[in-house]
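So this first bit is one chain, no partners, the form predicted on its own, shown in structure tokens.
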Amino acid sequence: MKILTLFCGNFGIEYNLFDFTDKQLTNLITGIITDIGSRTADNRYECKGMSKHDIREVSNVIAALKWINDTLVKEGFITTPDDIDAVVHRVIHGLTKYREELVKVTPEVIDDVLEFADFAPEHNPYNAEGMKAALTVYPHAEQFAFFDTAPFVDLPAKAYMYGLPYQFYTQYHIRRYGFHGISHLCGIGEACKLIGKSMQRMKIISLYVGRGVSMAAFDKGKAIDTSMGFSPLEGLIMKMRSGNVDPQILLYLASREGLSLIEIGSILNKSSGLLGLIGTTDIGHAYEEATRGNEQARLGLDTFVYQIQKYFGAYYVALKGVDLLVFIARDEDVVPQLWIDIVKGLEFMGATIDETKAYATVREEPTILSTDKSKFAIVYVPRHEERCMAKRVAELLQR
């Protein structure tokens, strides 16, 4: 069974080829395309151990989705489009119509995700388009929609609930929906198989790094609360947006720098964060300048370590315990020391973890990176969101 996975935004298309076989799920190939609708769009992708880069003129996502299939004509993956089984589709936001993350796509469901794209509007017109065109691409493949939101739509209404005339919430929608979700979800279940325990008995925070920053708290499988909240843009300071800024800053700056309110959520959501802090948004090298005696470097990680421990510490409260810490990297974003500095903030609590198995992870292996006598467990699970959406869809395909 062959599974193609699609998350479409305004950064381009991320597209992974799964083969399933004998309850064996593959990586055949992962990329990306960047630049539609340029005379150089960009293809670059793994596989076969190999990297490989193309440049094409490429005018819209069905054009793209065209140079995915050549692709993977190209490499011997498939002959026709005809071999794809089914295309899973990330999609960013559903509100709280779509409580289930998995959903099969249909006429309905690409008209709510094009509705909800006020909530989400860099992702949610790209999902639909990307919905649209596998439609054509891959007429006969089963096509699914995994929704990011869905693992937060029963959060407690105490955890979504904002301080704002209550008319908002019932005519506008304005809540916390958190984002996400797929990987907080995925990379739990697997910390939790890799411990030998049981989702459903345990009190859970996780913490995901990468374009976003995110953390979320569960109770027995159920979210309970999590960073972000009616946008991306809410929580953790991140990569390039603020995080959490007092309001009254926004009216100042517009104020004295004259700024429009597209300005001012141009630099909230792309020149904040991480990038405005230090320069960077490679944590890494973040950490490299620090080392070097860069005070702005250190200074910024010092502000985004303490907030994470801030959110840690209400996830604490708010769980009343906590069994299992989970940190979800992407590959670039496997940073040990960040770890490390998070949890020595928490060793008041009974948190330990080995450094030096820290620094020997494997970026492609869930970790165990607490010591024996840590009082909750701290696991390193690689971000493999897509992985976890294609397995579930041929689990599906095959009862």
Second form
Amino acid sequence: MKILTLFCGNFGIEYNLFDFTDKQLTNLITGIITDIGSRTADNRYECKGMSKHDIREVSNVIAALKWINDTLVKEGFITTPDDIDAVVHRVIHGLTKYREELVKVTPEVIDDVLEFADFAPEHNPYNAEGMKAALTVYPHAEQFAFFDTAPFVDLPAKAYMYGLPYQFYTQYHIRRYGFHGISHLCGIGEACKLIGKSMQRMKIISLYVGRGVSMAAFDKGKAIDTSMGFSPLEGLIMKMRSGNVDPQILLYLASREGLSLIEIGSILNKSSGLLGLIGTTDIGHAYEEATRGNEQARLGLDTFVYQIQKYFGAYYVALKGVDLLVFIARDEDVVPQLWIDIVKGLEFMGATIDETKAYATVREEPTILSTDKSKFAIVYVPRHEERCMAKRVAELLQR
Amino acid sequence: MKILVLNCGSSSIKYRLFDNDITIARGVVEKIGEEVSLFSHYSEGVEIKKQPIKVPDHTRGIELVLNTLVDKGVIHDYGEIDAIGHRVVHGGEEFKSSVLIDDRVMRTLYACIPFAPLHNPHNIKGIESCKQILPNVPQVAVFDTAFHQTMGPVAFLYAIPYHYYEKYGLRRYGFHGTSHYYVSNRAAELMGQPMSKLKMITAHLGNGCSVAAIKFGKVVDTSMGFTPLEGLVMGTRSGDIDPAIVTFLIRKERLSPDEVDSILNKRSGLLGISGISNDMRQLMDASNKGNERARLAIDIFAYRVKKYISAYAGVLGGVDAIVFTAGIGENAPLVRKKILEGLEFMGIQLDDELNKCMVGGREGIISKPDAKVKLFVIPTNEELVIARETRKIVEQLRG
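Given the form predicted on its own above, produce the structure of the same protein in the form predicted together with the partner chain.
First the chain shown before, then all remaining chains and molecules of the complex.
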């Protein structure tokens, strides 16, 4: 069985092809197409242990999907589009309508995703377009969507409501939605498997580090709170996003700098976070700089870590204790020193990390990082939401 | 030594005359500049309650106060006042402690206006008026922000481009400092231990609300930020929200920055969620009668305080005492209970009986006798702190 996963956004399209045979899931190719709508769209992919790169004129999402299909054919994974059994889309925003993370794509789903565009302008319109295009390019494949917000729809009201006039909730649906839901769910699922315990019996806090950074608290497998809010801007300090700020700062900057609030929104989303504080989005690089005596880098990292510790404390109490802390990251975001620094602030809660094990972590291998003495388990799992989505779909289709 | 303590707002002057630590007169001039102003005064054998009177400006208001003090025999003449202590809301990074007001200080106070445009100008008006009326009496400024100036950059920096900190001083300042200072010191006194050995969390829950983490006498973090808008859900202020909500509202409702400012500061918080009132007593009544939104407002309020307390417990690496103060903190046992519910595993044990009777300005302990974490209700007394600070500075001045 061949399963293609797609994640469409204003950044481009991420794609992965999986083969599922004899209950074994194998990643055949992973790639990203950027600069869609230009003459020099870019296709970077890895397969058979090689990194490859291609440039082509790509006018729209359908053309981009056709290019992906051409690539799959060229590399010999398929011969026709009909060889693809299922296409799986990662969709960012399902409001409160989509409570199940996995749904079959229907015209109604596409309409809804488009209708929710205001809530995730950088993703939902592209998600919708991706689903439409996939129906054209892969008319015979099963089509599924995974909703990033789904695991957080049923947060308790006290966790999802803001201290705002109530009509903003009823009229504009302003509430905490939370994001990275699939990444958190997959991450904690894998971590539970690693330590051999059931998710249904555990209190879990997970930290996801990618382009965005978020934390979530799960009680018996159900999310009870998460750091991202109405949009992915809220919460922890991220690569380029500010996370929490005094909301008055937006108004202050508007009047002092003569900026429109849209421009300020863009500052908070694109030139803040670690980039704004340190001047880099690369956490490993920031650590190297800090070690070399770069004070700004040290300060930025300390602030980043401090915010994570504060959320941990808050969730520890919301859960009334914790059994498992999961670090979810991939590639350059696997920075053992970051985990060590975070756990240092949690020592009075009984956490201890094995620094040697942390430093020996292999990027693609789930690893137990806590010592035997630690009151709760600390685990690293690689970020693999595509694999996790593909697996869920494969198992569903086999039934 | 007789010290007059003044708190000048946009249309009001609150005053209290101290003879050392004893209050010998107090009162308030309200609705200054309106058609009819109101004057209240209390001193030995005298009670003036909301007397209608015409007070066009702050100078006339202060004259009214001084004349009343003489007329009612509290003092013989103006010369008896040794010093005046002013509450000033924002001292920026310049003022890390209380200060004798001279021309240089005045210039700096003016420079701090953009930080607190709603408060500082009126604080300054009060100082200018006193200089006119009592040119030879020393005046001292006591800042709401000063006690929080011990915070480190990790706690006070936002993850926005660093140059905004350098250019505009955009950082966390924190407020209610005088109140946090008073109640934390008082709690240490009640515990019979020096501040230098205690880890404390103080919760000032009035119409404005803030929490502070105090380690060995120094504030290490606090919930209000650049302005008093950030942090907890308050009477009419939103506290923390996703900053993207500000830009979303502007797009959706076509609001101006001023309108958003007014929504977040005046129509949000308990009032906004409940749609009934910013007054916790009314909300509790309504909630008891089955009003769902009133109940929700209380739940959200308490959950937010709980999250901050737990985050700070983590930051402090454990906590010896938690102190509640101000309107809600002093008078709402039910809210205190909700906040502390579920924290037993941290060593917190609320004594329900003590909690219930600690209202109406009573001071005392509300934790069970053998609980690890001491819980206190301590009525705040910012004026006393201002009087003491002023006295200290004047004594130094006199050598």
